[in-house]
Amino acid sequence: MQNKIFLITGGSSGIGLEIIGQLVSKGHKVVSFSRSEEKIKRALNQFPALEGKVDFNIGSTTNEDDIKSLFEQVKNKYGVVHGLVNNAAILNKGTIETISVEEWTNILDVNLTGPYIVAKTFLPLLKKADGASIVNISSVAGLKPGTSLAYSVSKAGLDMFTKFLAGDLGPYNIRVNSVNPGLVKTHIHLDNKIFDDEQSYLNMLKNAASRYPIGRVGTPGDIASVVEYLLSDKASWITGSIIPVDGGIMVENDLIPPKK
């Protein structure tokens, strides 16, 4: 994969940041978006090497100014996006008894509208790298119910757009896919103030492991690969695919008698 233009949502933190990272250690230039400049910071100081390489935006991809503004910024400086990576997601716990019409919209909002519009204003950039390719960042809970409505919704409309865009977009030789992760530990359950407080958070990942045919929960890195694989030529022939990478979650089945 020669050295190409790549936009990533949400690349301050967790799975975002660590494809960013998998891309500049190849020589590619990207280009990342999110709302926080805390987060900003945190990465930094985390990975200064990326000080200087990496293009950190602030703004919501739920706002059409934003977004717009955005698109003048990397066409005026690259004039071409090879790779869009829709990873800005936000998430809750609820169910409809418990899930307020504000906290279902803001969700939504974030996790689907958001792709949505970012998809739709970088549409001439992606039309002009002749090969392009989109990955949404969505979630195994897109394919089986998780502990959250308004999250598991979303994530399931994505997979949709998904789908619709690689029929649509497929003429342009625009391919698009989505990577579902199981549990990944990233900063998103406390962050979203999920869990009380971190112990909480990592009794939590502990006691999912043993759910996991694998063994494990999942690192950024596992999901960061796959991601970098379908932005590259290599996955040339590869649009419209709903793809777990979730140590086996989705086929894990209580009833197979453990292994000594």
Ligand SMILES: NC(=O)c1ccc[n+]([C@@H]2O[C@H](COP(=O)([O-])OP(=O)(O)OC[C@H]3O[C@@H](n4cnc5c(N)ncnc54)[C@H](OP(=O)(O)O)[C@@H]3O)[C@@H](O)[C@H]2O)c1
The other form holds:
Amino acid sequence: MQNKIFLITGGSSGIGLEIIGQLVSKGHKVVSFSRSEEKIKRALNQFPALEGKVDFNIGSTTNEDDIKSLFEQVKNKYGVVHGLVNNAAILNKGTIETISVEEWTNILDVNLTGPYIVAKTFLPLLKKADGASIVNISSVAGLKPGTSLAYSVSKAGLDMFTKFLAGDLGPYNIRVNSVNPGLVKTHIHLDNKIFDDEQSYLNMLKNAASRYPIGRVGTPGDIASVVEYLLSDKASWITGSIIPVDGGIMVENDLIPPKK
Ligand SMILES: NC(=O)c1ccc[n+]([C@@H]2O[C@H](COP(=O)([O-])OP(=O)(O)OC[C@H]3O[C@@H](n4cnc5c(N)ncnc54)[C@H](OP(=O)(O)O)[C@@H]3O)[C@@H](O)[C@H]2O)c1
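Since the structure above is the form predicted on its own, I would like to see how the form predicted in complex with this ligand looks, so please show that one next.
Next comes the full complex, and the chain you just saw is listed first.
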């Protein structure tokens, strides 16, 4: 798998940024797409070697015009896309009693409608690859209720989107899979103001680790290596799969003693 073209949404941070790092290190061309300039600067501060090696584009996955203009740009520059990772997402907290209709709509727009718009728009370039792979970054929160109603529903919807597309796009030799991470240390919780301060977030991470059979929460690299595999021809018979990458949290139960 060398010199292929990949589009990663939300590549300026966390898991998306790590996926980009792994793909670039193997000699691939990567196009990233996210909203804020600041997060791109933060990413390049963290990984200066990516400067000039990744096309960091600005826009929102929920904006059809932004995605259409990205499509034109990628079509003119590369003419093909071998892999798409629908990674961009936002997180909130809240139950049916606490979240507003506006928050509900916003989460579903970014986490579910965004992947739909991007996949639909880029289909012509994915078809050209003859063997393209779409990976949707979902969550274990889509498999069992998490701490946010809207987020869990959006990720459960994304998993059905994966299964449906696998059937629809198989005849074009396009594979579609979900990767469902457990808790991973990234910027998502603090950037989306899930915690009041960094110390509360770090305390949560420490407490959460003991509930994971493997005894720790995830790193972006834990997720990126599975995504890289699914993007590669090594996974050429895997499609329509929902794959938890979660340190075992999906099998956690009261009988498994917490790791100290
Ligand atoms: N970290 C975890 O514990 C965890 C667990 C399970 C699943 N996940 C999933 O893993 C994926 C990556 O999460 P992460 O933890 O790496 O989060 P992160 O560090 O917050 O990164 C999210 C990325 O998405 C971009 N983004 C958000 N909204 C966007 C939009 N409308 N259009 C384009 N880009 C947008 C962000 O940049 P801008 O804000 O600048 O647009 C950023 O680059 C997400 O799908 C998340 O749901 C994460």
